[in-house]
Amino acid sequence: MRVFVTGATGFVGLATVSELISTGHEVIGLSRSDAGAETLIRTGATVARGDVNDLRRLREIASGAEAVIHTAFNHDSSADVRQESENDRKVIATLGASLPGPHAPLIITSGTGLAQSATGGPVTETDPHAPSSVFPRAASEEAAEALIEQGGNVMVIRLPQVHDTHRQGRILRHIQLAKQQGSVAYIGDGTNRLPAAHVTDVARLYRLVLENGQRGARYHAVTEQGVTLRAIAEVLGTQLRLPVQSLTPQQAQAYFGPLLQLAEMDLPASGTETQQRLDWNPTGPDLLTDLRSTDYA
């Protein structure tokens, strides 16, 4: 299948770019620059150059494709979160009208942190996402209901924390504060979790749904329910060599500052229903295995 891929030189981007081409799949890769343009080239794909929020350009590449895996989304810290989300809405409604008739699938990423759950436990599948008034990074889910509505073939994949030794996604900020603070911190009994795979399963994941996934549904990457935030300090604890504490709520405020939110939160979601679905058997370490082996200089 020719597939174009958005965030193609990102972190999941690219790992999912390898696994789409050595499975047997045609892969056009978007990028801005020309190191990441060299980087698909190496991996075997085709290079679109242009910008995810060009939505002319987006048009004329998803023209040109059978289906659309979109991972792209600035995920920068001092970018404005509703500003981009309400972009991605627009990216996505561009992808949806443009590609070649209703069966075309495309793919679109959020998170599992978006979901309610109906009955407390983790996060499932069938649960749905917080309305983006609340979350605005939730524009994305809505922006794939409105496609599915219209008849177009959309299928939502939810990201939990991804990792390898490389990339930890929002435990960097945790390290960096680490550093900054001279200790690793989390707030009460840290037994509020994070859900986690490792990058090598989602990109597994992501090819299983464009040649298995069915309209309208939604899948979670999901290969560990909740890591506890105390385990993952007391790991990174280790390995920076510095002192790990409990704080109290009014003591996190001073040490996590805008990260505070998500350090409180309990996140914890499943995959069994995709995996399930899928036949999607992860075999990646870890999360806590590839924190052990990060170079943390």
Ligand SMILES: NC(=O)c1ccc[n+]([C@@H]2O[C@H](COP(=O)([O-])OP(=O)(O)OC[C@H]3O[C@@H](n4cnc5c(N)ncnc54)[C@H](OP(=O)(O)O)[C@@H]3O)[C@@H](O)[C@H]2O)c1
Contents of the next structure:
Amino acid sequence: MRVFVTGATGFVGLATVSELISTGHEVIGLSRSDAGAETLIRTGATVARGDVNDLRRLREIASGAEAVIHTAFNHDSSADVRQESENDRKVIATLGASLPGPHAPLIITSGTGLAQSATGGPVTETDPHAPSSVFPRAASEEAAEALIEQGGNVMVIRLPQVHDTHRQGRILRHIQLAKQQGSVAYIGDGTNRLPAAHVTDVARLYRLVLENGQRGARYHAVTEQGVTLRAIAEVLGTQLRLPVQSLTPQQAQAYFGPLLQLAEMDLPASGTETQQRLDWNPTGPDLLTDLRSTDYA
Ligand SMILES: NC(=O)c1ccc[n+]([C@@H]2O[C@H](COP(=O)([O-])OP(=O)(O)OC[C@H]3O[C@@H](n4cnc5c(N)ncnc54)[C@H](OP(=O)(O)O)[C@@H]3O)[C@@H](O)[C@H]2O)c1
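Can you give me the structure for the form predicted in complex with this ligand, which would complement the form predicted on its own we have just seen?
The complete assembly is shown below, putting the previous chain first.
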């Protein structure tokens, strides 16, 4: 299939481009830089230059594809998440309107942390997301739902903490804090959890959803339901050679600052249904193994 991948130069996008090419798909990767374009060419993709918010250009590129995988999102620390999320709503609407015909697949990226469990257990694929008025980033799933209502062949992949030995999402912020504060910390008994998946497994799931996904379905790219913040802190303490401590809520405010709300959250998620429906058998290393092999210098 000729697949247009946005965010093709990013962590998840580039792994997905490699997976698609190695399994015989043709990839058009979006890049806004020369360096990104060179990386994509080396990977075997065709490059389309452009900014995702240039909707006319986006329409032009997407209309030449048979499918779209959308992973682009601006995570710059200076970015306004609400504004970026509303931009993403427009990007998704444009992609949906650009594909040739209602059967062409469009895969949207979201996060498991936006979903709300109906049972109090790990969030599942059928659990709805919080509204964008509560979590602005949910605008992407709302945009996907609007296209599905119009008959589009749209699917959503919710990501957990995606990792390898170079990137581990928000854990980087815990590492930076630990270096600044001289200790690694968790709150209370540290049993609150983060779901996770290795980036190569996530990339394979994007391909499986492209090839066999069901219109309107949500998939969870989750291989570990919940790794405790305490287990993560203990590995970081060993690797960074820093003491590990449990903090009271009052101490946590001073240590975590603006990260406090995130550090307190318990976010377990299940990928069982996704694994069964798509015969997705994860093989990558787990989060703690990758954290033990990371170069912290
Ligand atoms: N990684 C995780 O653990 C995780 C967890 C939950 C959800 N997600 C979601 O998964 C998606 C991919 O995440 P990631 O970790 O791969 O992010 P990433 O490494 O930061 O990559 C972001 C990609 O988006 C591109 N991009 C950003 N703004 C753009 C713009 N205006 N025009 C064109 N391209 C633009 C970047 O291009 P440049 O190379 O030019 O910067 C890059 O290719 C995002 O939607 C993210 O919110 C990720």
